[in-house]
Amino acid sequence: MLNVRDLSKNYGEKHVLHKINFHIHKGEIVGLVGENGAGKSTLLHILATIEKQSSGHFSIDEEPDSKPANIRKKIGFVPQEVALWEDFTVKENMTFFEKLSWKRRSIDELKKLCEAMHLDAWNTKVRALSGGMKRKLNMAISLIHDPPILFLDEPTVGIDLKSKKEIADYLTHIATTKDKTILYISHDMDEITSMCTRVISIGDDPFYDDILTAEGMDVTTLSKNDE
(Lines of atoms letter the chains of each structure in order from A and count residues from 1; the text may use other names and numbers.)
(Lines give C-alpha, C1' and ligand atoms only; values in the text may rest on other atoms or scores of the structure.)
(Ligands and ions follow the chains in the order given, each with its own letter.)
Protein backbone atom coordinates (compact mmCIF):
# COMPACT_ATOMS: atom_id res chain seq x y z
CA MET A 1 0.00 0.00 0.00
CA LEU A 2 2.63 2.56 1.12
CA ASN A 3 6.25 1.98 0.22
CA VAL A 4 8.96 4.51 1.21
CA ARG A 5 12.48 4.08 -0.15
CA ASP A 6 15.57 6.06 0.92
CA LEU A 7 13.52 9.18 1.56
CA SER A 8 15.49 12.23 2.70
CA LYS A 9 14.59 15.85 3.39
CA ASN A 10 17.04 18.69 3.90
CA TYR A 11 16.47 22.37 4.57
CA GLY A 12 19.80 23.82 3.51
CA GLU A 13 22.38 22.27 5.82
CA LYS A 14 19.72 20.88 8.17
CA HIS A 15 18.96 17.18 7.64
CA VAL A 16 15.43 16.47 8.82
CA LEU A 17 14.97 12.99 7.34
CA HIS A 18 17.79 10.72 6.20
CA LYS A 19 17.21 7.68 3.97
CA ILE A 20 13.93 6.65 5.56
CA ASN A 21 12.68 3.19 4.53
CA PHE A 22 9.44 1.48 5.55
CA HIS A 23 6.37 -0.28 4.18
CA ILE A 24 2.77 -0.22 5.39
CA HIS A 25 0.25 -2.85 4.33
CA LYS A 26 -3.38 -2.35 3.45
CA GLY A 27 -5.65 -2.17 6.49
CA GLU A 28 -2.89 -1.40 9.01
CA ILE A 29 -3.06 1.38 11.59
CA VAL A 30 0.55 2.42 12.14
CA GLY A 31 1.62 4.91 14.78
CA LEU A 32 4.33 7.46 14.01
CA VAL A 33 6.21 8.70 17.09
CA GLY A 34 9.36 10.61 17.96
CA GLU A 35 10.62 13.65 19.79
CA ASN A 36 9.70 17.16 18.63
CA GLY A 37 11.69 18.05 15.52
CA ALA A 38 12.26 14.43 14.52
CA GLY A 39 10.53 15.01 11.19
CA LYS A 40 7.16 13.33 11.73
CA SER A 41 5.02 16.14 10.31
CA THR A 42 7.54 16.75 7.53
CA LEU A 43 7.23 13.10 6.53
CA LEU A 44 3.43 13.31 6.40
CA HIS A 45 3.61 16.53 4.37
CA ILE A 46 5.88 14.79 1.85
CA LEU A 47 3.61 11.75 1.61
CA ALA A 48 0.62 14.08 1.16
CA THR A 49 2.54 15.86 -1.68
CA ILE A 50 2.46 19.17 0.22
CA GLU A 51 6.26 19.22 0.35
CA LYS A 52 8.84 17.65 -1.95
CA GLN A 53 11.49 15.29 -0.65
CA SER A 54 15.17 16.09 -1.29
CA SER A 55 15.85 12.54 -2.47
CA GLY A 56 14.35 9.08 -2.44
CA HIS A 57 10.93 7.89 -3.55
CA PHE A 58 7.60 6.62 -2.31
CA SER A 59 4.53 5.01 -3.81
CA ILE A 60 0.94 4.68 -2.61
CA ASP A 61 -1.21 1.85 -3.91
CA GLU A 62 1.40 1.40 -6.66
CA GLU A 63 1.16 5.05 -7.75
CA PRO A 64 4.68 6.60 -7.81
CA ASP A 65 5.45 9.99 -6.28
CA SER A 66 6.28 11.20 -9.80
CA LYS A 67 2.51 11.41 -10.32
CA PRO A 68 1.35 13.64 -7.42
CA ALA A 69 -2.12 14.25 -8.87
CA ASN A 70 -2.79 10.50 -8.79
CA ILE A 71 -1.36 10.25 -5.27
CA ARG A 72 -3.73 12.97 -4.00
CA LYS A 73 -6.77 11.01 -5.16
CA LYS A 74 -5.73 8.14 -2.88
CA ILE A 75 -5.03 10.02 0.34
CA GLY A 76 -6.91 11.77 3.09
CA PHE A 77 -4.79 14.20 5.10
CA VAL A 78 -5.75 15.65 8.48
CA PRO A 79 -3.26 18.31 9.65
CA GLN A 80 -2.72 19.43 13.24
CA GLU A 81 -4.47 22.72 12.53
CA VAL A 82 -8.24 22.61 12.11
CA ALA A 83 -9.03 23.96 8.63
CA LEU A 84 -12.74 24.80 8.52
CA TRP A 85 -15.06 27.65 7.58
CA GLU A 86 -16.07 28.98 11.01
CA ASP A 87 -19.18 30.83 9.78
CA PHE A 88 -20.47 27.82 7.84
CA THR A 89 -22.57 25.07 9.38
CA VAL A 90 -21.37 21.47 9.43
CA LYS A 91 -23.61 20.81 6.41
CA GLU A 92 -22.23 23.83 4.53
CA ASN A 93 -18.64 22.81 5.24
CA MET A 94 -19.26 19.27 4.02
CA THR A 95 -21.05 20.37 0.85
CA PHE A 96 -18.40 23.02 0.13
CA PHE A 97 -15.53 20.54 0.37
CA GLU A 98 -17.51 17.89 -1.52
CA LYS A 99 -17.49 20.23 -4.53
CA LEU A 100 -13.67 20.27 -4.35
CA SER A 101 -13.47 16.50 -3.91
CA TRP A 102 -12.42 13.84 -6.39
CA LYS A 103 -15.69 12.01 -5.78
CA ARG A 104 -19.32 13.16 -5.83
CA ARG A 105 -21.32 12.40 -2.68
CA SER A 106 -24.99 13.03 -1.94
CA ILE A 107 -26.17 15.13 1.00
CA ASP A 108 -27.41 11.95 2.67
CA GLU A 109 -23.99 10.29 2.26
CA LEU A 110 -22.23 13.33 3.71
CA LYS A 111 -24.58 13.42 6.69
CA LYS A 112 -24.15 9.70 7.36
CA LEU A 113 -20.36 10.14 7.25
CA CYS A 114 -20.61 12.73 10.03
CA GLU A 115 -23.08 10.68 12.05
CA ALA A 116 -20.75 7.67 11.92
CA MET A 117 -18.30 9.79 13.95
CA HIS A 118 -20.99 10.92 16.40
CA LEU A 119 -21.01 14.35 14.77
CA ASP A 120 -24.73 15.11 14.67
CA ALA A 121 -24.65 18.94 14.79
CA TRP A 122 -25.54 19.08 11.09
CA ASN A 123 -27.03 22.60 11.10
CA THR A 124 -24.72 24.12 13.72
CA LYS A 125 -22.13 26.70 12.74
CA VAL A 126 -18.55 25.59 13.23
CA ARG A 127 -17.74 28.46 15.58
CA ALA A 128 -20.28 27.02 18.05
CA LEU A 129 -18.81 23.51 18.02
CA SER A 130 -16.58 22.02 20.70
CA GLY A 131 -12.95 21.27 19.90
CA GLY A 132 -13.76 17.57 19.61
CA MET A 133 -16.60 18.22 17.15
CA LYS A 134 -14.32 20.40 15.02
CA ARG A 135 -11.71 17.63 14.93
CA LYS A 136 -14.35 15.14 13.83
CA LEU A 137 -15.53 17.46 11.06
CA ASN A 138 -11.96 17.99 9.91
CA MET A 139 -11.59 14.21 9.64
CA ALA A 140 -14.96 13.74 7.92
CA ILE A 141 -13.91 16.20 5.22
CA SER A 142 -10.73 14.19 4.59
CA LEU A 143 -12.89 11.11 3.97
CA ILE A 144 -15.37 12.60 1.50
CA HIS A 145 -13.60 11.09 -1.52
CA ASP A 146 -13.27 7.70 0.24
CA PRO A 147 -9.44 7.49 0.10
CA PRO A 148 -7.75 4.14 0.76
CA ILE A 149 -5.10 5.71 3.03
CA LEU A 150 -5.25 8.38 5.76
CA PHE A 151 -2.44 10.53 7.14
CA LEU A 152 -3.34 11.97 10.54
CA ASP A 153 -1.18 14.51 12.36
CA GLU A 154 -2.26 14.50 16.02
CA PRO A 155 -5.98 14.57 15.18
CA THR A 156 -7.09 14.34 18.83
CA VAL A 157 -4.77 16.90 20.42
CA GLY A 158 -6.50 19.16 22.93
CA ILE A 159 -9.90 17.46 22.95
CA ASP A 160 -11.92 15.61 25.57
CA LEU A 161 -11.52 11.91 26.37
CA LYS A 162 -14.97 10.97 24.99
CA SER A 163 -14.23 12.54 21.58
CA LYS A 164 -10.80 10.88 21.55
CA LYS A 165 -12.37 7.48 22.11
CA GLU A 166 -15.04 8.05 19.46
CA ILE A 167 -12.41 9.03 16.90
CA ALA A 168 -10.22 6.04 17.81
CA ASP A 169 -13.20 3.67 17.59
CA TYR A 170 -14.18 5.05 14.20
CA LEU A 171 -10.65 4.75 12.79
CA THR A 172 -10.37 1.18 14.05
CA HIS A 173 -13.74 0.41 12.48
CA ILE A 174 -12.85 1.70 9.00
CA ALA A 175 -9.46 -0.02 9.10
CA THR A 176 -10.99 -3.40 9.94
CA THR A 177 -14.19 -3.21 7.87
CA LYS A 178 -13.10 -1.10 4.89
CA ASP A 179 -9.38 -1.93 4.74
CA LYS A 180 -8.40 1.70 5.23
CA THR A 181 -4.68 2.18 5.85
CA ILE A 182 -3.80 4.75 8.50
CA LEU A 183 -0.53 6.47 9.45
CA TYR A 184 -1.10 8.23 12.75
CA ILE A 185 1.07 10.77 14.60
CA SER A 186 0.42 11.07 18.31
CA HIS A 187 2.29 11.84 21.53
CA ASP A 188 -0.40 9.98 23.50
CA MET A 189 1.10 6.55 24.17
CA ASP A 190 -2.22 5.16 25.45
CA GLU A 191 -3.76 6.10 22.11
CA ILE A 192 -0.91 4.49 20.20
CA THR A 193 -0.92 1.22 22.16
CA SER A 194 -4.71 0.80 22.11
CA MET A 195 -5.26 1.59 18.44
CA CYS A 196 -2.15 0.86 16.38
CA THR A 197 -1.06 -2.52 15.04
CA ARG A 198 2.59 -1.42 15.08
CA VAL A 199 4.71 1.71 15.46
CA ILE A 200 7.38 3.58 13.50
CA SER A 201 9.72 5.62 15.70
CA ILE A 202 11.77 8.42 14.12
CA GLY A 203 14.85 9.82 15.83
CA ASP A 204 17.71 8.79 18.06
CA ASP A 205 16.06 9.26 21.46
CA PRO A 206 15.15 5.77 22.80
CA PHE A 207 12.39 7.18 25.04
CA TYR A 208 9.43 6.17 22.84
CA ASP A 209 11.01 2.90 21.77
CA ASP A 210 11.54 1.84 25.39
CA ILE A 211 7.98 2.68 26.45
CA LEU A 212 6.32 1.00 23.49
CA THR A 213 8.53 -2.09 23.52
CA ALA A 214 7.73 -2.53 27.21
CA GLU A 215 4.04 -2.49 26.24
CA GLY A 216 4.65 -5.30 23.76
CA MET A 217 4.34 -3.13 20.64
CA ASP A 218 6.12 -3.96 17.38
CA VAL A 219 8.41 -0.93 16.93
CA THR A 220 10.50 -0.08 13.85
CA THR A 221 13.13 2.55 14.65
CA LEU A 222 14.30 4.91 11.91
CA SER A 223 17.41 6.71 13.11
CA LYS A 224 18.07 10.19 11.75
CA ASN A 225 21.77 9.42 11.83
CA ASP A 226 21.70 6.19 9.84
CA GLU A 227 24.27 6.15 7.07
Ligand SMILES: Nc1ncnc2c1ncn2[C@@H]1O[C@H](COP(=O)(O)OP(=O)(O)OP(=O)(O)O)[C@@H](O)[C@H]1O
Given for the second form:
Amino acid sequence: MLNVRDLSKNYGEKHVLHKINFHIHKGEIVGLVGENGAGKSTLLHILATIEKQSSGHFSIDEEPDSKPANIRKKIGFVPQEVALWEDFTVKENMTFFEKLSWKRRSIDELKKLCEAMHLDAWNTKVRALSGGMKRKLNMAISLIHDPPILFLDEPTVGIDLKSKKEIADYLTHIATTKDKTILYISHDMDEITSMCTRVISIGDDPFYDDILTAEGMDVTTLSKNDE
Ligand SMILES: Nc1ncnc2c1ncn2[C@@H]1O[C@H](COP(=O)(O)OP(=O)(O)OP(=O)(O)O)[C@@H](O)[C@H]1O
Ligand SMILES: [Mg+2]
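Alternate state requested, the form predicted together with the ligand (shown: the form predicted alone):
The complete assembly is shown below, putting the previous chain first.
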Protein backbone atom coordinates (compact mmCIF):
# COMPACT_ATOMS: atom_id res chain seq x y z
CA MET A 1 0.00 0.00 0.00
CA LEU A 2 2.59 2.59 1.14
CA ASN A 3 6.19 1.89 0.28
CA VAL A 4 9.00 4.23 1.36
CA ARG A 5 12.50 3.75 -0.09
CA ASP A 6 15.71 5.52 1.02
CA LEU A 7 13.82 8.70 1.81
CA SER A 8 15.95 11.61 3.07
CA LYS A 9 15.18 15.19 3.99
CA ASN A 10 17.71 17.91 4.75
CA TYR A 11 17.06 21.52 5.68
CA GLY A 12 20.37 23.07 4.64
CA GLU A 13 23.06 21.26 6.63
CA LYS A 14 20.49 19.68 8.93
CA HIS A 15 19.66 16.01 8.25
CA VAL A 16 16.11 15.46 9.46
CA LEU A 17 15.39 12.11 7.76
CA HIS A 18 18.18 9.83 6.59
CA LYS A 19 17.51 7.06 4.04
CA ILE A 20 14.45 5.69 5.78
CA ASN A 21 12.68 2.55 4.53
CA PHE A 22 9.36 1.04 5.54
CA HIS A 23 6.22 -0.55 4.15
CA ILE A 24 2.63 -0.32 5.37
CA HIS A 25 -0.02 -2.82 4.29
CA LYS A 26 -3.62 -2.05 3.46
CA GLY A 27 -5.90 -1.87 6.53
CA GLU A 28 -3.06 -1.39 9.02
CA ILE A 29 -3.11 1.33 11.69
CA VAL A 30 0.53 2.20 12.25
CA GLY A 31 1.71 4.51 15.02
CA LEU A 32 4.54 6.95 14.30
CA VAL A 33 6.49 7.94 17.41
CA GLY A 34 9.69 9.80 18.29
CA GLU A 35 10.86 12.69 20.43
CA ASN A 36 10.08 16.36 19.60
CA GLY A 37 11.98 17.33 16.47
CA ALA A 38 12.57 13.70 15.39
CA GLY A 39 11.05 14.39 11.96
CA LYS A 40 7.58 12.84 12.27
CA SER A 41 5.66 15.83 10.87
CA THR A 42 8.32 16.28 8.17
CA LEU A 43 7.77 12.67 7.06
CA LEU A 44 3.99 13.13 6.93
CA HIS A 45 4.36 16.41 5.00
CA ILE A 46 6.48 14.62 2.38
CA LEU A 47 4.00 11.72 2.09
CA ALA A 48 1.13 14.24 1.83
CA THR A 49 3.06 16.07 -0.96
CA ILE A 50 3.21 19.32 1.02
CA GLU A 51 7.00 19.15 1.08
CA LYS A 52 9.47 17.51 -1.27
CA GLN A 53 12.02 14.96 -0.13
CA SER A 54 15.73 15.70 -0.70
CA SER A 55 16.23 12.19 -2.10
CA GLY A 56 14.54 8.78 -2.19
CA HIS A 57 11.08 7.65 -3.24
CA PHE A 58 7.72 6.59 -1.97
CA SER A 59 4.76 4.99 -3.68
CA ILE A 60 1.12 4.44 -2.85
CA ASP A 61 -0.66 1.45 -4.41
CA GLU A 62 2.48 0.35 -6.25
CA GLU A 63 2.46 3.44 -8.42
CA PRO A 64 5.99 4.90 -8.33
CA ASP A 65 6.57 8.50 -9.39
CA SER A 66 2.92 9.50 -9.26
CA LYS A 67 2.21 13.19 -9.70
CA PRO A 68 1.35 15.05 -6.45
CA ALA A 69 -2.20 15.63 -7.75
CA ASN A 70 -2.68 11.85 -8.15
CA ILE A 71 -1.23 11.12 -4.72
CA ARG A 72 -3.52 13.72 -3.11
CA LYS A 73 -6.59 11.90 -4.45
CA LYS A 74 -5.57 8.84 -2.46
CA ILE A 75 -4.68 10.45 0.83
CA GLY A 76 -6.37 12.28 3.65
CA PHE A 77 -4.14 14.50 5.79
CA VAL A 78 -4.92 15.89 9.23
CA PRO A 79 -2.25 18.48 10.10
CA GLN A 80 -0.77 19.06 13.57
CA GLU A 81 -2.44 22.49 13.68
CA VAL A 82 -6.22 22.74 13.29
CA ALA A 83 -7.05 24.50 9.99
CA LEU A 84 -10.69 25.64 9.83
CA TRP A 85 -12.82 28.68 9.04
CA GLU A 86 -13.67 29.99 12.51
CA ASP A 87 -16.59 32.19 11.42
CA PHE A 88 -18.27 29.42 9.41
CA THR A 89 -20.50 26.71 10.86
CA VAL A 90 -19.61 23.02 10.74
CA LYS A 91 -21.95 22.67 7.76
CA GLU A 92 -20.35 25.63 5.94
CA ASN A 93 -16.84 24.29 6.57
CA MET A 94 -17.82 20.85 5.27
CA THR A 95 -19.50 22.23 2.14
CA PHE A 96 -16.59 24.63 1.49
CA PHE A 97 -14.02 21.82 1.63
CA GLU A 98 -16.31 19.54 -0.40
CA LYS A 99 -16.11 22.07 -3.24
CA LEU A 100 -12.30 21.89 -3.10
CA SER A 101 -12.43 18.10 -3.07
CA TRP A 102 -12.21 16.09 -6.31
CA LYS A 103 -15.15 13.87 -5.23
CA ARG A 104 -18.75 15.14 -4.95
CA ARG A 105 -20.64 14.52 -1.70
CA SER A 106 -24.23 15.35 -0.85
CA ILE A 107 -25.08 17.48 2.20
CA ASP A 108 -26.56 14.36 3.77
CA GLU A 109 -23.33 12.41 3.27
CA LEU A 110 -21.28 15.25 4.77
CA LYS A 111 -23.57 15.41 7.80
CA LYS A 112 -23.39 11.62 8.29
CA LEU A 113 -19.59 11.79 8.16
CA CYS A 114 -19.60 14.27 11.07
CA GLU A 115 -22.15 12.25 13.00
CA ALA A 116 -20.10 9.06 12.61
CA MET A 117 -17.41 10.85 14.61
CA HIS A 118 -19.91 12.01 17.25
CA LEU A 119 -19.70 15.59 16.01
CA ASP A 120 -23.29 16.74 16.43
CA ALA A 121 -22.99 20.50 15.99
CA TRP A 122 -23.94 20.90 12.33
CA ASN A 123 -25.11 24.51 12.60
CA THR A 124 -22.62 25.73 15.21
CA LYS A 125 -19.87 28.20 14.30
CA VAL A 126 -16.39 26.73 14.60
CA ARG A 127 -15.28 29.40 17.08
CA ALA A 128 -17.94 28.07 19.49
CA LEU A 129 -16.70 24.45 19.26
CA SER A 130 -14.49 22.80 21.88
CA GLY A 131 -10.94 21.77 20.95
CA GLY A 132 -12.00 18.15 20.62
CA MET A 133 -14.90 19.03 18.30
CA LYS A 134 -12.57 21.09 16.11
CA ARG A 135 -10.21 18.12 15.87
CA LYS A 136 -13.12 15.89 14.84
CA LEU A 137 -14.17 18.39 12.18
CA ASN A 138 -10.60 18.57 10.87
CA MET A 139 -10.67 14.79 10.58
CA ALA A 140 -14.08 14.72 8.89
CA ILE A 141 -12.79 17.21 6.30
CA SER A 142 -9.81 14.97 5.52
CA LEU A 143 -12.23 12.10 4.80
CA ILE A 144 -14.60 13.94 2.42
CA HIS A 145 -13.04 12.35 -0.69
CA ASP A 146 -13.03 8.89 0.97
CA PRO A 147 -9.26 8.36 0.63
CA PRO A 148 -7.85 4.84 1.09
CA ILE A 149 -4.97 6.15 3.22
CA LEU A 150 -5.05 8.61 6.10
CA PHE A 151 -2.16 10.51 7.67
CA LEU A 152 -2.87 12.01 11.10
CA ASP A 153 -0.47 14.32 12.93
CA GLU A 154 -1.29 14.29 16.66
CA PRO A 155 -5.07 14.54 16.13
CA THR A 156 -5.99 14.08 19.78
CA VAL A 157 -3.72 16.59 21.54
CA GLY A 158 -5.48 18.42 24.36
CA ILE A 159 -8.83 16.65 24.08
CA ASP A 160 -10.74 14.72 26.71
CA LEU A 161 -10.65 10.98 27.15
CA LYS A 162 -14.18 10.43 25.79
CA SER A 163 -13.46 12.26 22.52
CA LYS A 164 -10.11 10.46 22.26
CA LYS A 165 -11.90 7.13 22.58
CA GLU A 166 -14.56 8.14 20.02
CA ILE A 167 -11.83 9.09 17.54
CA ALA A 168 -9.88 5.86 18.20
CA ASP A 169 -13.07 3.79 17.80
CA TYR A 170 -13.95 5.55 14.55
CA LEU A 171 -10.45 5.04 13.09
CA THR A 172 -10.43 1.36 14.11
CA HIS A 173 -13.89 1.01 12.55
CA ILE A 174 -12.85 2.45 9.16
CA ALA A 175 -9.61 0.44 9.14
CA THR A 176 -11.41 -2.84 9.80
CA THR A 177 -14.64 -2.32 7.82
CA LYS A 178 -13.42 -0.12 4.96
CA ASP A 179 -9.80 -1.32 4.75
CA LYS A 180 -8.45 2.21 5.33
CA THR A 181 -4.72 2.42 5.95
CA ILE A 182 -3.72 4.81 8.73
CA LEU A 183 -0.40 6.36 9.77
CA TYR A 184 -0.88 8.03 13.12
CA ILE A 185 1.50 10.32 15.04
CA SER A 186 1.01 10.47 18.79
CA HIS A 187 2.98 11.01 21.99
CA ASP A 188 0.29 9.12 23.92
CA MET A 189 1.61 5.58 24.37
CA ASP A 190 -1.72 4.29 25.74
CA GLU A 191 -3.43 5.47 22.58
CA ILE A 192 -0.72 3.88 20.42
CA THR A 193 -0.83 0.50 22.19
CA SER A 194 -4.63 0.31 22.23
CA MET A 195 -5.27 1.43 18.66
CA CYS A 196 -2.25 0.62 16.48
CA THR A 197 -1.37 -2.75 15.03
CA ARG A 198 2.32 -1.79 14.73
CA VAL A 199 4.67 1.12 15.44
CA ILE A 200 7.37 2.99 13.53
CA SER A 201 9.81 4.87 15.73
CA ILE A 202 12.03 7.66 14.37
CA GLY A 203 15.29 8.59 16.10
CA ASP A 204 18.18 7.06 18.00
CA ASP A 205 16.79 7.38 21.51
CA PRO A 206 15.38 3.97 22.55
CA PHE A 207 12.96 5.59 25.04
CA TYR A 208 9.74 4.98 23.07
CA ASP A 209 10.96 1.66 21.64
CA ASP A 210 11.60 0.27 25.12
CA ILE A 211 8.18 1.31 26.45
CA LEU A 212 6.32 -0.04 23.44
CA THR A 213 8.31 -3.27 23.17
CA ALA A 214 7.61 -3.93 26.88
CA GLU A 215 3.89 -3.56 26.02
CA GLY A 216 4.31 -6.26 23.38
CA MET A 217 4.14 -3.93 20.35
CA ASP A 218 5.91 -4.70 17.08
CA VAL A 219 8.32 -1.71 16.71
CA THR A 220 10.31 -0.80 13.59
CA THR A 221 13.07 1.72 14.39
CA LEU A 222 14.21 4.21 11.76
CA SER A 223 17.59 5.52 12.79
CA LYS A 224 18.41 9.14 11.96
CA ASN A 225 22.14 8.60 11.71
CA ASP A 226 23.31 5.29 10.38
CA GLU A 227 26.53 6.60 8.87
N1 LIG B 1 10.80 24.40 7.19
C2 LIG B 1 11.81 24.04 7.99
N3 LIG B 1 13.02 24.62 7.90
C4 LIG B 1 14.05 24.24 8.69
N5 LIG B 1 13.96 23.27 9.62
C6 LIG B 1 12.79 22.65 9.75
C7 LIG B 1 11.65 22.99 8.96
N8 LIG B 1 10.61 22.18 9.31
C9 LIG B 1 11.09 21.39 10.30
N10 LIG B 1 12.39 21.66 10.56
C11 LIG B 1 13.23 20.98 11.55
O12 LIG B 1 13.18 19.61 11.29
C13 LIG B 1 13.20 18.87 12.50
C14 LIG B 1 12.02 17.93 12.52
O15 LIG B 1 10.82 18.68 12.69
P16 LIG B 1 9.38 18.00 12.75
O17 LIG B 1 8.40 19.08 12.87
O18 LIG B 1 9.26 17.04 11.62
O19 LIG B 1 9.51 17.16 14.12
P20 LIG B 1 8.39 16.31 14.86
O21 LIG B 1 8.96 14.95 15.07
O22 LIG B 1 7.10 16.41 14.18
O23 LIG B 1 8.34 17.05 16.29
P24 LIG B 1 7.10 17.34 17.30
O25 LIG B 1 6.94 16.07 18.12
O26 LIG B 1 7.60 18.46 18.14
O27 LIG B 1 5.89 17.70 16.49
C28 LIG B 1 13.23 19.90 13.63
O29 LIG B 1 14.54 20.06 14.08
C30 LIG B 1 12.72 21.15 12.97
O31 LIG B 1 13.26 22.29 13.57
MG1 LIG C 1 5.28 17.25 14.65
